[in-house]
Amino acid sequence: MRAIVTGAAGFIGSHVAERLVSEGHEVLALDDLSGGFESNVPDGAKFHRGSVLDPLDDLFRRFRPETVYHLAAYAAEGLSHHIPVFNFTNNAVGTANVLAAAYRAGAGHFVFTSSIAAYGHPHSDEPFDEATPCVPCDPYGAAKLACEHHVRAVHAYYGRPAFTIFRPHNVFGPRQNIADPYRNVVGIFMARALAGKPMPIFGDGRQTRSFSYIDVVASCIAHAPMAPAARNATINLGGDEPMSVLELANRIAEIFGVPRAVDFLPPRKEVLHAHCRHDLARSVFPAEYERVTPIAEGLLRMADYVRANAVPAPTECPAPIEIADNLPPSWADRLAARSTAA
């Protein structure tokens, strides 16, 4: 299989490149380096370095991707409040141009990697399943949700791509960069803990997440062409096991082997216990989901990668702020800092 990945050099993006190039299929990896770094990209991976937004008809003609996986996009839900336009432009209008490229280079699938913000507040304490209303709450759940039913438009006018809209939440595991301050609690506690500092959170740390290690997710998403029950099929994708945020620190400090220090912050508007089913994922996918990492061996797996690499430089914020009304005080100082040494 011909399979193009976009978001090759990021987090899941390298993961699922990695499994396709492991798996004896052709990848090209497309990716403008703004959140991810070319040493991720797997070893007999073509490279193209651009963005999701540049005319991509010559490159994916050239190429005749089969399926083209699409995983580039600038996933933080809390700051896409402050940067609305540059998220809608990142995620809806990337995603439309992405698609619109496969469609006109014949590609027969289109893998699209949504996200559990879609679903925004629940609605009940009863986990989200694919039948929850979807009701984003912030405008990165706003434009995945409109990405989604675009996928879908598409297909219903033309017959063609085939989809999968996977559903992912909360992923964490090796080549997360943990030098971005805006998302990923995961990277950001661990990055601390390896400096020495204080672990910020926001709230109270009861807020509460099912943490997912990437094994499974890339694995799903790297196989979803060939699995037939998730040809046109919406999945939400991740682990089950729920987990506090204060709960998270307590176990990356023990991993490290520092005192558990943590930077209580004024709390900001956010989804405060969100959680999936996977029911139909187990369905689709059932060798996969039996080899699911639990949380605390995945963050052993994390922090072993961590310690053997060298921290990157800090991924700052994408865009200026567009609105600053009810910016947390702590990026709102760090964002002022950056412009004061401009």
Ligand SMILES: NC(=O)c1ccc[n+]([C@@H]2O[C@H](COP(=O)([O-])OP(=O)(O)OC[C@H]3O[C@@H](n4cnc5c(N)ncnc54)[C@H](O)[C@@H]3O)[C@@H](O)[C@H]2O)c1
Contents of the next structure:
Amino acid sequence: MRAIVTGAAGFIGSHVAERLVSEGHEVLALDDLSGGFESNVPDGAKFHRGSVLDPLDDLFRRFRPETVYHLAAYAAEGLSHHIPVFNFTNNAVGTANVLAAAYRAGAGHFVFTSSIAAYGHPHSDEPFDEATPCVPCDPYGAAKLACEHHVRAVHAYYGRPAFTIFRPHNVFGPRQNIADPYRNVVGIFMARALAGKPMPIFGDGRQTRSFSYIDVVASCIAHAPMAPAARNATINLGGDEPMSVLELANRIAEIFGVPRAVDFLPPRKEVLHAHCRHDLARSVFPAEYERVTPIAEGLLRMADYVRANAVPAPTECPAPIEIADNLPPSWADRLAARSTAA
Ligand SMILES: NC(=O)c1ccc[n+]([C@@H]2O[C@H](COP(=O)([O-])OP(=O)(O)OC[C@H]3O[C@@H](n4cnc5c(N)ncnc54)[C@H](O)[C@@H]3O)[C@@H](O)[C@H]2O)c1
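Could you switch over to the form predicted together with this ligand, since the one displayed so far is the form predicted on its own?
Next comes the full complex, this chain leading.
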């Protein structure tokens, strides 16, 4: 198969591209390196540095992808309140642009990574399943939901490309950017542990997530075009093991052999408990879901990677702040320091 993977210099995209290359597929990686690193692109994949907002027809028509995996996004959910136009342009307009180029180049399958953020706040104690109404509570989730509707509408009108929409959540593992202060809580905590600094937690740390190790997530995404039941389906993707953010901080301190030290910050508006059912993913990808890596094991593997690799320079928000009201003070200080330095 010939496959284009957008966002392949990023965390999940690089694992998807790696899986595809290792299984003998021809891969073109497209990434503007705004949040990823060229060194993440696996050997054996071609790399094109460019934005998903660029005119893409020449590139796509020359490569003639059978499948386009669209993972490129600016995925800083909390910050998306403060960069709504950038967020919508990069994520939703970018998706429309990639999908149009995929269609015109004759691609048969479009795989899109949406997010659990599409659901918004839980309406009950039940985990989200794919039939739960989507009422996103931040611009990132709203843009992801708009993308989902757009992908389905294009398919309904033109009859192709077939699609698979994934709603992953809280994925972690090697190659995750640990130097992005606005997202990736596991990475942020590991970077702090390495630097011997306290781990920042918004609120009391009792918010819970089901942190999901990358291996199953990347396999399911890569294998979507080969799984008949994934055709034109929307699928939650990740683990089932709930953990509070405070417990996560304590576990990471233990792994790195540093004292438990937390910097409790004022709470920010966020979903308190976010969990999903994965019955559909299990039935569509039984082989991939056979052995889900437990969080404890995944943290050890990621810690090994983090210790063995240099911490990259801090990643900054790629756009100026558009609405500064309610910015968490720690972010406001950081962004103010950056604009003063500039
Ligand atoms: N990591 C998670 O827990 C998680 C959860 C749910 C959904 N997702 C989704 O999965 C996808 C991958 O996320 P990730 O965690 O690997 O993020 P990531 O930031 O590591 O990777 C995203 C990549 O997209 C690239 N990119 C951003 N804007 C671009 C543009 N305009 N043109 C070209 N490239 C661009 C970045 O340089 C980066 O390499 C995203 O769509 C994200 O919304 C991630």
